[in-house]
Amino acid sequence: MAKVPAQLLALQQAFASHFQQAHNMAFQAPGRVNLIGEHTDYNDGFVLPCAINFYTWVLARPNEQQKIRVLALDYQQQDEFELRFPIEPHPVYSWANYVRGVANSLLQQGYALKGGDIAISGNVPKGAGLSSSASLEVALGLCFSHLSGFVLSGRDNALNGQHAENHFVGCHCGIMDQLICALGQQHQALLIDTRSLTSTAVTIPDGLVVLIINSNVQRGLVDSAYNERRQQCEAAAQKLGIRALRDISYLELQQQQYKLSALEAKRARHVVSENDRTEQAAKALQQGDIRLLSRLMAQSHQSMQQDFEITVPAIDCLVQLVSIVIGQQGGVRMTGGGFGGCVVALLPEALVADVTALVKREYPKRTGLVADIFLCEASQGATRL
């Protein structure tokens, strides 16, 4: 029997205390880290994420009312709303809009939802670019489907979560985060074609581990330049006469970039080259070519820094520090939406202690910040416990 995490035990006790009876359903969805393929997903491109062993937990029990009652343990807050379409956004709590948004999107598609009592907690770091929001969305999708007695495929659960985030929460994210949180596999990354939503499992070679370093530069995607970058990419695609930036090669882009403003050309150059790098990186991982993977991840970071302009000095500092230790024995780059958040490194387990020591010593000196370091493994997607 696997040991029940202390946080999940605390959630079980809180559910029983708050709702005066025990839960009878439990769901778990992981966070995710993207190894390579940044800002390509909303351009119909390729991404290479893996689910990680940090989770959102949702406990539930049907109630006899046509309403959802929610306890958010991590915030010590609660919400309650009727299951009538359309559901209104919560006037104060941003976390509540993920719950309301997922329910609203299911109702909009014609699913009949039944009332339930729900308690939520998680250990996916929030605001760090590890998809705590997508993890919550897919855990809730599973929860609502089981509460209401209908089947929701992993793919449809992911699409519903994305719809909720785009149209209810107001962040115009692509599909990658929800898809990997729903469909992740143990010990595997997934090469996802975000247009067809097909995916190919890519085994992470033995001896390599995933290290995530949170810069603790906080950023909120809804309020940041994330949506602006998406608009710039869409404008570039329109001027190039294509459906999405996925539909042009690097050579074709060079020949046609006179159609774009200087800024649009930079944004397009990042996306088109990043798509190429992502497909190459999947092959490099499969073949155990870590030197090539190292080069591709370095090029990805440079492209995000110079062409997409989404890194910040603290993130660049972390990438530099990790690179000093790992050289070509692994890869490191910024991961996530940008403007803060995390870097991800794939590296030999034997180098983790040296990386950790250097970051702990030098990062505060250079930035005034303290980084959080997480050693992760690729994990299973959303599931009922």
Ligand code: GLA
Given for the second form:
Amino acid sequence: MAKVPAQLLALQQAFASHFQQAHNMAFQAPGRVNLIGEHTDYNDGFVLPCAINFYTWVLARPNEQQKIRVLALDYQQQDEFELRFPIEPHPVYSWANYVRGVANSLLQQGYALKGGDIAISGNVPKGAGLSSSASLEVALGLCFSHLSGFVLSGRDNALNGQHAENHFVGCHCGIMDQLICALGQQHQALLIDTRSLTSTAVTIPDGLVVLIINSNVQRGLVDSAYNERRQQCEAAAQKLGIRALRDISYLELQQQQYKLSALEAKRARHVVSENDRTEQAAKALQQGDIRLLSRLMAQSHQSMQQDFEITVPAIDCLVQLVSIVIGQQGGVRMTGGGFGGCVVALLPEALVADVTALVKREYPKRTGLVADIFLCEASQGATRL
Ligand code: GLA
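Now show me the form predicted in complex with ligand GLA; what you just gave was the form predicted alone.
Full assembly next; the chain just shown is listed first.
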């Protein structure tokens, strides 16, 4: 039997002592890392993420009342709200708005929710671009459906989490994070078509590992910069007369660039070229063509740096350090929404020690920051334990 993580054991104890009863349901949802396909999801494009073995855990027990009572163990804070639509946002705690938002979106769609006591904890690094929020939303969606006795498909759970994030929390994110947290598969990345929401599993070749390096850059105003990029892409699509940037080829974009401002043209160039790279990268992984993968990830990073302008110097520094060690034997790029967060590398396990040593030695010297390094496994999506 798999070992129960110490953090989950602590959560079980905290639930029992806080609610004076043991939980009788447990759920977990993973964080995620995106291998390639950045800022393509809200342009109806392609993404290639995998779920990772870092989790949010939610324990629950029905409480026979029309209310949710929540303990957030990591913050040592609690919340309580009635299950009556519309639910008001919490005046102070931002974590509580994920719980309220997920419940609110379910109620809005007509799901009959039943009350419950829940306790939450997790080890997905927060604010690092590894989708601790999507992981929480998806774990909660699963929890509410089981507490209330209805079936929520992984896809619908993901859409509900995204709805909560868009309308309750106020970040106009795409669907990638919630979908991979809900539907991830062990040892696989998923090539997701974010228009049709269909996905194809892509096995990560034996011998390659997923390394995530958190820059620990303090991220400020990320949501507003993110929302601004989204608006620029939508404005570009509108001027090009297409539904979304998914619907134009790179060649057509070059021909019609005159319709766009210089800034919109740069943004569109990133999205359109990134879509192509993502489909190519999925094929390269399938065929074990690591040199091609390496090139595509490098181009993706450069495009995010120069055309989409979402990297920061510390992130560029990490990418440069990792690529010195891995060369064409693996790929490395910034991952996630940008403005800090993490870089992801796919590389032979034998090179992990050298990458770690170089980053530990050089990154603090060059940036004054200390990075966290995580060796991850592509993991299963949300489950009831
Ligand atoms: C964030 C969003 C996603 C996606 C990425 C960028 O993680 O939540 O929907 O847009 O940024 O690829």
